[in-house]
Amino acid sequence: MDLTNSDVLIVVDMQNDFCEGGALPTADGHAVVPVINEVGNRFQNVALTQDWHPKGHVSFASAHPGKAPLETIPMPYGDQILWPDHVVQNTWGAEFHPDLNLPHAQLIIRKGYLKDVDSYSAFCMVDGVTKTGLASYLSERGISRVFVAGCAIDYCVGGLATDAVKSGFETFIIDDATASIDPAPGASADCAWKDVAAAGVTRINSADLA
(Lines of atoms letter the chains of each structure in order from A and count residues from 1; the text may use other names and numbers.)
(Lines give C-alpha, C1' and ligand atoms only; values in the text may rest on other atoms or scores of the structure.)
(Ligands and ions follow the chains in the order given, each with its own letter.)
Protein backbone atom coordinates (compact mmCIF):
# COMPACT_ATOMS: atom_id res chain seq x y z
CA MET A 1 0.00 0.00 0.00
CA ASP A 2 1.64 3.22 -1.16
CA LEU A 3 1.46 6.21 1.19
CA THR A 4 1.00 9.79 0.01
CA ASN A 5 0.77 13.26 1.53
CA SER A 6 -3.01 12.80 1.77
CA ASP A 7 -2.54 10.07 4.40
CA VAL A 8 -2.18 10.58 8.15
CA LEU A 9 -1.10 8.32 10.98
CA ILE A 10 -3.00 9.03 14.18
CA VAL A 11 -1.29 7.57 17.24
CA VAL A 12 -3.81 7.17 20.04
CA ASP A 13 -3.02 7.69 23.73
CA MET A 14 0.50 6.24 23.87
CA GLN A 15 0.76 7.42 27.46
CA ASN A 16 2.44 6.00 30.54
CA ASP A 17 -0.79 5.06 32.32
CA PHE A 18 -1.84 2.84 29.40
CA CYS A 19 1.47 0.96 29.35
CA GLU A 20 3.25 -1.40 31.74
CA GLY A 21 3.47 0.14 35.20
CA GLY A 22 0.63 2.58 34.58
CA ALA A 23 -2.71 2.99 36.31
CA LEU A 24 -4.72 1.41 33.48
CA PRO A 25 -2.24 -0.70 31.48
CA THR A 26 -3.05 -2.44 28.25
CA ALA A 27 -1.85 -5.97 27.64
CA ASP A 28 0.90 -4.93 25.21
CA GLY A 29 1.13 -1.13 25.19
CA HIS A 30 4.88 -0.98 25.71
CA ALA A 31 5.46 -3.60 23.00
CA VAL A 32 3.78 -1.61 20.21
CA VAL A 33 5.88 1.52 20.73
CA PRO A 34 8.79 0.37 18.52
CA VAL A 35 6.35 -0.63 15.78
CA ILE A 36 4.64 2.77 15.97
CA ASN A 37 8.00 4.54 15.75
CA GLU A 38 8.99 2.55 12.69
CA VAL A 39 5.63 2.99 10.98
CA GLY A 40 5.52 6.67 11.84
CA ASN A 41 8.68 7.33 9.88
CA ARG A 42 6.85 6.25 6.70
CA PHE A 43 4.21 8.99 7.06
CA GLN A 44 4.57 12.64 6.12
CA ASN A 45 1.61 13.46 8.37
CA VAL A 46 1.39 12.29 11.97
CA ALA A 47 -0.98 13.33 14.75
CA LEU A 48 -1.00 12.25 18.40
CA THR A 49 -3.94 12.06 20.77
CA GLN A 50 -3.56 12.54 24.50
CA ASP A 51 -6.16 11.59 27.10
CA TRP A 52 -6.15 14.49 29.56
CA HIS A 53 -8.45 14.09 32.56
CA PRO A 54 -8.92 16.60 35.36
CA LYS A 55 -8.93 15.35 38.94
CA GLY A 56 -12.32 13.90 39.88
CA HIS A 57 -13.21 13.08 36.28
CA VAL A 58 -16.62 11.47 35.78
CA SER A 59 -14.99 8.27 34.50
CA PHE A 60 -13.09 7.71 37.75
CA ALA A 61 -14.63 5.24 40.20
CA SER A 62 -13.14 7.36 42.98
CA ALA A 63 -15.46 10.22 41.96
CA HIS A 64 -18.51 8.08 42.82
CA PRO A 65 -18.62 6.98 46.48
CA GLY A 66 -19.31 3.29 46.88
CA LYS A 67 -18.45 2.46 43.27
CA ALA A 68 -15.53 0.35 42.03
CA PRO A 69 -13.59 0.24 38.78
CA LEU A 70 -15.38 -1.59 35.94
CA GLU A 71 -18.81 -0.86 37.39
CA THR A 72 -21.20 1.02 35.11
CA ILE A 73 -23.32 4.01 36.04
CA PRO A 74 -25.97 5.89 34.05
CA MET A 75 -25.09 9.36 32.77
CA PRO A 76 -27.11 11.82 30.67
CA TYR A 77 -25.14 10.70 27.61
CA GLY A 78 -25.51 6.97 28.32
CA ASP A 79 -23.86 4.28 30.41
CA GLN A 80 -20.42 5.18 31.78
CA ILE A 81 -17.83 2.52 32.61
CA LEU A 82 -15.85 3.51 35.68
CA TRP A 83 -12.06 3.24 35.68
CA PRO A 84 -9.21 3.72 38.13
CA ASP A 85 -7.90 7.28 38.20
CA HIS A 86 -5.73 7.60 35.10
CA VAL A 87 -4.01 10.13 32.81
CA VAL A 88 -4.65 12.96 35.26
CA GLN A 89 -3.51 16.27 33.81
CA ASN A 90 0.14 17.19 34.45
CA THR A 91 1.05 13.83 35.98
CA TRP A 92 3.58 11.19 34.91
CA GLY A 93 0.74 8.91 33.85
CA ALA A 94 -0.55 11.44 31.33
CA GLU A 95 2.84 11.90 29.68
CA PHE A 96 3.65 10.15 26.43
CA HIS A 97 5.63 6.91 26.72
CA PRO A 98 9.31 7.90 26.94
CA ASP A 99 10.25 5.64 24.03
CA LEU A 100 7.71 7.17 21.65
CA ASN A 101 9.80 8.95 19.04
CA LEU A 102 7.79 10.86 16.45
CA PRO A 103 9.37 14.33 16.40
CA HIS A 104 7.75 15.17 13.06
CA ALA A 105 4.20 14.87 14.46
CA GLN A 106 2.33 18.05 13.53
CA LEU A 107 -0.58 17.87 15.96
CA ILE A 108 -1.27 16.83 19.55
CA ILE A 109 -4.98 16.81 20.26
CA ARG A 110 -6.22 16.36 23.81
CA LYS A 111 -9.48 14.74 24.83
CA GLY A 112 -11.32 13.85 28.01
CA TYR A 113 -10.49 17.24 29.52
CA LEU A 114 -14.13 18.06 30.35
CA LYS A 115 -14.84 16.89 33.89
CA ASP A 116 -18.42 15.73 33.33
CA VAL A 117 -18.19 13.87 30.01
CA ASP A 118 -15.87 11.09 28.90
CA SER A 119 -14.09 10.82 25.57
CA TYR A 120 -12.70 7.78 23.78
CA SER A 121 -12.57 9.08 20.23
CA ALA A 122 -10.51 12.19 19.48
CA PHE A 123 -13.17 13.30 16.99
CA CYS A 124 -16.06 13.67 19.45
CA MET A 125 -16.82 13.22 23.14
CA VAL A 126 -19.08 10.33 24.11
CA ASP A 127 -22.04 12.70 24.32
CA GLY A 128 -22.02 12.64 20.51
CA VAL A 129 -22.23 16.43 20.42
CA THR A 130 -18.97 17.95 21.65
CA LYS A 131 -16.51 17.99 18.75
CA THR A 132 -12.75 18.43 19.01
CA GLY A 133 -12.15 19.98 15.57
CA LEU A 134 -10.02 17.04 14.40
CA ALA A 135 -12.20 16.30 11.37
CA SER A 136 -11.97 19.89 10.17
CA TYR A 137 -8.22 19.96 10.70
CA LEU A 138 -7.72 16.82 8.62
CA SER A 139 -10.03 18.03 5.88
CA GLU A 140 -8.26 21.37 5.63
CA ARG A 141 -4.94 19.54 5.38
CA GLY A 142 -6.26 17.57 2.42
CA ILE A 143 -6.25 14.24 4.24
CA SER A 144 -8.34 11.47 2.71
CA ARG A 145 -7.02 8.33 4.47
CA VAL A 146 -6.59 7.85 8.20
CA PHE A 147 -4.35 5.14 9.66
CA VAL A 148 -4.75 4.45 13.37
CA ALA A 149 -2.44 2.87 15.97
CA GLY A 150 -1.97 3.01 19.74
CA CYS A 151 -4.01 2.27 22.87
CA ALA A 152 -6.39 0.56 22.75
CA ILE A 153 -8.53 -1.19 20.14
CA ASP A 154 -11.15 -1.96 22.80
CA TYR A 155 -12.02 1.68 23.40
CA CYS A 156 -10.09 4.71 22.14
CA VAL A 157 -8.57 3.27 18.95
CA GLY A 158 -11.84 1.65 17.97
CA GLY A 159 -13.84 4.76 18.81
CA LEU A 160 -11.56 7.06 16.85
CA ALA A 161 -11.48 4.77 13.82
CA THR A 162 -15.27 4.48 13.76
CA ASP A 163 -15.65 8.25 13.99
CA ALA A 164 -13.08 8.71 11.23
CA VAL A 165 -15.29 6.67 8.91
CA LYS A 166 -18.33 8.70 9.97
CA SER A 167 -16.37 11.85 9.17
CA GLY A 168 -15.79 10.67 5.62
CA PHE A 169 -12.23 9.31 5.79
CA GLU A 170 -11.11 5.95 4.44
CA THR A 171 -9.83 4.36 7.64
CA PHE A 172 -7.36 1.63 8.56
CA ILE A 173 -6.18 0.23 11.90
CA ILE A 174 -2.62 -1.11 11.98
CA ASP A 175 -3.04 -4.30 13.99
CA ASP A 176 0.57 -4.89 15.08
CA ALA A 177 0.90 -1.24 16.13
CA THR A 178 -2.25 -1.38 18.29
CA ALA A 179 -2.57 -2.55 21.88
CA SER A 180 -5.62 -4.04 23.58
CA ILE A 181 -7.02 -4.08 27.09
CA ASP A 182 -8.32 -7.64 26.95
CA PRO A 183 -7.08 -9.69 23.98
CA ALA A 184 -8.59 -12.99 25.18
CA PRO A 185 -10.80 -14.80 22.65
CA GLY A 186 -14.33 -13.43 22.83
CA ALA A 187 -13.29 -10.55 25.10
CA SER A 188 -13.39 -6.79 24.50
CA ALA A 189 -10.69 -6.66 21.82
CA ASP A 190 -12.40 -9.33 19.71
CA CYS A 191 -15.69 -7.50 20.00
CA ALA A 192 -14.06 -4.21 19.05
CA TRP A 193 -12.46 -5.65 15.91
CA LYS A 194 -15.87 -6.93 14.81
CA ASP A 195 -17.46 -3.55 15.51
CA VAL A 196 -14.90 -1.54 13.56
CA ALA A 197 -15.11 -3.94 10.63
CA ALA A 198 -18.88 -3.51 10.57
CA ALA A 199 -18.35 0.27 10.58
CA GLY A 200 -16.17 0.06 7.47
CA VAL A 201 -12.68 0.14 8.99
CA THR A 202 -10.00 -2.00 7.32
CA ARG A 203 -7.59 -4.02 9.45
CA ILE A 204 -3.98 -4.14 8.18
CA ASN A 205 -0.45 -4.83 9.43
CA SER A 206 2.59 -2.59 9.25
CA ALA A 207 4.05 -4.84 6.55
CA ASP A 208 1.20 -3.81 4.25
CA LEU A 209 2.51 -0.24 4.14
CA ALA A 210 5.12 0.74 1.57
Ligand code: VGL
Contents of the next structure:
Amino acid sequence: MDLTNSDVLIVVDMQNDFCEGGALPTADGHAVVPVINEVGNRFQNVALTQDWHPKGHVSFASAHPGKAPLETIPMPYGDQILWPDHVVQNTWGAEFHPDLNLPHAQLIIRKGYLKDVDSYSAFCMVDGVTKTGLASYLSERGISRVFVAGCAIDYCVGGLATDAVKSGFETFIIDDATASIDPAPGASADCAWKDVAAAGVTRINSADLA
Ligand code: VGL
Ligand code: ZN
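Now that you have shown the form predicted on its own, what about the form predicted together with pyrazine-2-carboxylic acid?
Everything in the complex follows now, all chains and molecules, and the chain you saw is the first one.
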Protein backbone atom coordinates (compact mmCIF):
# COMPACT_ATOMS: atom_id res chain seq x y z
CA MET A 1 0.00 0.00 0.00
CA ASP A 2 1.55 3.32 -1.12
CA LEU A 3 1.22 6.32 1.16
CA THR A 4 0.54 9.85 -0.06
CA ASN A 5 0.24 13.27 1.55
CA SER A 6 -3.53 12.81 1.88
CA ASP A 7 -2.88 10.06 4.45
CA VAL A 8 -2.48 10.68 8.19
CA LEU A 9 -1.21 8.43 10.98
CA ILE A 10 -3.09 9.10 14.22
CA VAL A 11 -1.21 7.76 17.25
CA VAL A 12 -3.72 7.34 20.06
CA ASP A 13 -2.95 7.92 23.75
CA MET A 14 0.65 6.64 23.72
CA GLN A 15 1.01 7.86 27.31
CA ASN A 16 2.79 6.53 30.39
CA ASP A 17 -0.41 5.55 32.21
CA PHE A 18 -1.37 3.21 29.35
CA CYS A 19 2.01 1.47 29.38
CA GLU A 20 3.91 -0.79 31.78
CA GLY A 21 4.10 0.82 35.23
CA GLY A 22 1.16 3.14 34.52
CA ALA A 23 -2.24 3.40 36.20
CA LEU A 24 -4.27 1.74 33.42
CA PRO A 25 -1.69 -0.29 31.51
CA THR A 26 -2.25 -2.11 28.27
CA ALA A 27 -0.70 -5.56 27.94
CA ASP A 28 1.72 -4.48 25.22
CA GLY A 29 2.03 -0.67 25.16
CA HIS A 30 5.81 -0.66 25.59
CA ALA A 31 6.15 -3.20 22.76
CA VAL A 32 4.26 -1.17 20.15
CA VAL A 33 6.30 2.03 20.65
CA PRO A 34 9.18 0.98 18.34
CA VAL A 35 6.70 -0.18 15.68
CA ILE A 36 4.91 3.18 15.87
CA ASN A 37 8.20 5.07 15.59
CA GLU A 38 9.18 3.07 12.52
CA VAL A 39 5.76 3.37 10.84
CA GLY A 40 5.56 7.07 11.73
CA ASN A 41 8.64 7.77 9.61
CA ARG A 42 6.74 6.68 6.51
CA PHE A 43 3.98 9.27 7.01
CA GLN A 44 4.22 12.91 6.08
CA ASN A 45 1.23 13.68 8.30
CA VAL A 46 1.18 12.47 11.90
CA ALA A 47 -1.21 13.49 14.68
CA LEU A 48 -1.09 12.45 18.34
CA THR A 49 -4.02 12.18 20.72
CA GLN A 50 -3.62 12.71 24.46
CA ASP A 51 -6.21 11.54 27.00
CA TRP A 52 -6.21 14.46 29.46
CA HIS A 53 -8.45 14.23 32.51
CA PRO A 54 -8.96 16.78 35.28
CA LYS A 55 -8.66 15.52 38.87
CA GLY A 56 -11.95 13.93 40.00
CA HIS A 57 -12.99 13.07 36.42
CA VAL A 58 -16.37 11.33 36.09
CA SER A 59 -14.67 8.21 34.65
CA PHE A 60 -12.61 7.68 37.82
CA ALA A 61 -14.00 5.10 40.27
CA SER A 62 -12.50 7.28 43.03
CA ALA A 63 -15.03 10.01 42.15
CA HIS A 64 -17.93 7.68 43.07
CA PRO A 65 -17.93 6.56 46.72
CA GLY A 66 -18.30 2.79 47.07
CA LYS A 67 -17.46 2.09 43.42
CA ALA A 68 -14.46 0.13 42.15
CA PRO A 69 -12.66 0.21 38.79
CA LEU A 70 -14.42 -1.74 36.02
CA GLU A 71 -17.86 -1.28 37.64
CA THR A 72 -20.27 0.78 35.54
CA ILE A 73 -22.56 3.65 36.48
CA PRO A 74 -25.51 5.04 34.53
CA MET A 75 -24.92 8.51 33.09
CA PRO A 76 -27.22 10.71 31.00
CA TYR A 77 -25.17 9.64 27.95
CA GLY A 78 -25.29 5.89 28.76
CA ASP A 79 -23.35 3.46 30.93
CA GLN A 80 -19.93 4.70 32.02
CA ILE A 81 -17.20 2.17 32.82
CA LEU A 82 -15.20 3.31 35.84
CA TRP A 83 -11.40 3.36 35.69
CA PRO A 84 -8.52 3.84 38.07
CA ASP A 85 -7.40 7.51 38.14
CA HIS A 86 -5.35 7.93 34.96
CA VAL A 87 -3.72 10.59 32.75
CA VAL A 88 -4.42 13.37 35.23
CA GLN A 89 -3.50 16.69 33.61
CA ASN A 90 0.14 17.71 34.12
CA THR A 91 1.21 14.44 35.75
CA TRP A 92 3.81 11.87 34.65
CA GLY A 93 1.04 9.43 33.68
CA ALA A 94 -0.36 11.90 31.16
CA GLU A 95 2.99 12.46 29.42
CA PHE A 96 3.80 10.65 26.21
CA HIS A 97 5.92 7.50 26.54
CA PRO A 98 9.55 8.65 26.71
CA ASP A 99 10.58 6.38 23.81
CA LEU A 100 7.91 7.74 21.45
CA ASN A 101 9.93 9.50 18.77
CA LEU A 102 7.77 11.38 16.27
CA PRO A 103 9.24 14.87 16.11
CA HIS A 104 7.43 15.57 12.82
CA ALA A 105 3.97 15.12 14.39
CA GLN A 106 1.87 18.11 13.35
CA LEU A 107 -1.01 18.04 15.81
CA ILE A 108 -1.53 17.01 19.43
CA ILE A 109 -5.23 16.81 20.17
CA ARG A 110 -6.44 16.40 23.73
CA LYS A 111 -9.67 14.80 24.89
CA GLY A 112 -11.39 13.81 28.13
CA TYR A 113 -10.75 17.29 29.54
CA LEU A 114 -14.42 17.92 30.41
CA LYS A 115 -15.01 16.75 33.97
CA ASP A 116 -18.52 15.34 33.47
CA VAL A 117 -18.22 13.43 30.21
CA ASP A 118 -15.71 10.83 29.02
CA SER A 119 -14.11 10.79 25.59
CA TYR A 120 -12.65 7.65 24.06
CA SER A 121 -12.60 8.86 20.47
CA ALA A 122 -10.56 12.00 19.76
CA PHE A 123 -13.33 13.09 17.34
CA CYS A 124 -16.24 13.27 19.78
CA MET A 125 -17.09 12.84 23.47
CA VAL A 126 -19.04 9.71 24.47
CA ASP A 127 -22.22 11.83 24.58
CA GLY A 128 -22.09 11.52 20.78
CA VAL A 129 -22.55 15.26 20.18
CA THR A 130 -19.65 17.27 21.67
CA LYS A 131 -16.97 17.44 18.97
CA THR A 132 -13.25 18.16 19.32
CA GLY A 133 -12.77 19.69 15.84
CA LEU A 134 -10.55 16.84 14.59
CA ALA A 135 -12.76 15.98 11.60
CA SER A 136 -12.71 19.58 10.39
CA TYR A 137 -8.95 19.79 10.89
CA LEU A 138 -8.33 16.66 8.82
CA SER A 139 -10.74 17.74 6.08
CA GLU A 140 -9.15 21.17 5.87
CA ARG A 141 -5.74 19.49 5.56
CA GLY A 142 -6.98 17.47 2.57
CA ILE A 143 -6.78 14.13 4.36
CA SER A 144 -8.77 11.23 2.91
CA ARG A 145 -7.28 8.16 4.62
CA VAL A 146 -6.76 7.73 8.37
CA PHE A 147 -4.36 5.11 9.75
CA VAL A 148 -4.65 4.44 13.48
CA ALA A 149 -2.21 3.01 16.05
CA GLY A 150 -1.64 3.25 19.82
CA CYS A 151 -3.66 2.55 22.98
CA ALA A 152 -6.00 0.81 23.15
CA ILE A 153 -8.01 -1.13 20.58
CA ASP A 154 -10.58 -1.93 23.29
CA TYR A 155 -11.60 1.72 23.82
CA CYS A 156 -9.81 4.72 22.35
CA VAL A 157 -8.34 3.24 19.15
CA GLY A 158 -11.62 1.47 18.37
CA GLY A 159 -13.68 4.57 19.18
CA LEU A 160 -11.52 6.88 17.09
CA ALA A 161 -11.47 4.52 14.11
CA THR A 162 -15.25 4.12 14.19
CA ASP A 163 -15.74 7.90 14.28
CA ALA A 164 -13.20 8.35 11.46
CA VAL A 165 -15.39 6.15 9.24
CA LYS A 166 -18.50 8.11 10.31
CA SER A 167 -16.68 11.33 9.38
CA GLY A 168 -16.12 10.01 5.86
CA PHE A 169 -12.46 8.91 6.02
CA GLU A 170 -11.23 5.57 4.68
CA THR A 171 -9.89 4.05 7.90
CA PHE A 172 -7.26 1.45 8.76
CA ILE A 173 -5.96 0.15 12.10
CA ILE A 174 -2.35 -1.04 12.13
CA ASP A 175 -2.63 -4.19 14.24
CA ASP A 176 1.02 -4.64 15.25
CA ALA A 177 1.21 -0.95 16.22
CA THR A 178 -1.88 -1.18 18.46
CA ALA A 179 -2.00 -2.23 22.14
CA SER A 180 -4.83 -3.95 24.04
CA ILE A 181 -6.10 -3.49 27.59
CA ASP A 182 -7.59 -6.99 27.73
CA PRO A 183 -6.39 -9.27 24.92
CA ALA A 184 -7.99 -12.45 26.34
CA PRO A 185 -10.16 -14.38 23.84
CA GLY A 186 -13.72 -13.01 23.97
CA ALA A 187 -12.73 -10.01 26.12
CA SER A 188 -12.75 -6.29 25.30
CA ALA A 189 -10.04 -6.23 22.61
CA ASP A 190 -11.61 -9.14 20.69
CA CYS A 191 -15.03 -7.46 20.82
CA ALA A 192 -13.58 -4.17 19.62
CA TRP A 193 -11.88 -5.79 16.60
CA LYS A 194 -15.29 -7.22 15.61
CA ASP A 195 -17.03 -3.87 16.15
CA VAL A 196 -14.54 -1.90 14.06
CA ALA A 197 -14.71 -4.46 11.25
CA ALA A 198 -18.52 -4.13 11.26
CA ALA A 199 -18.13 -0.34 11.14
CA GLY A 200 -16.04 -0.60 7.97
CA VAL A 201 -12.50 -0.28 9.33
CA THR A 202 -9.74 -2.31 7.62
CA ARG A 203 -7.22 -4.17 9.77
CA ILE A 204 -3.68 -4.13 8.41
CA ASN A 205 -0.11 -4.72 9.60
CA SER A 206 2.84 -2.36 9.40
CA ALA A 207 4.38 -4.63 6.73
CA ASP A 208 1.45 -3.74 4.43
CA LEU A 209 2.63 -0.12 4.23
CA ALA A 210 5.31 0.69 1.68
C1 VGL B 1 -8.57 4.62 27.38
C2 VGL B 1 -9.96 3.81 29.01
C3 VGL B 1 -10.03 5.06 29.60
C4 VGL B 1 -7.76 4.35 26.13
C5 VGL B 1 -8.64 5.88 27.94
O6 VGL B 1 -6.85 5.15 25.79
O7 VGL B 1 -8.05 3.33 25.44
N8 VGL B 1 -9.25 3.61 27.91
N9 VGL B 1 -9.37 6.10 29.06
ZN1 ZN C 1 -9.41 8.05 29.99
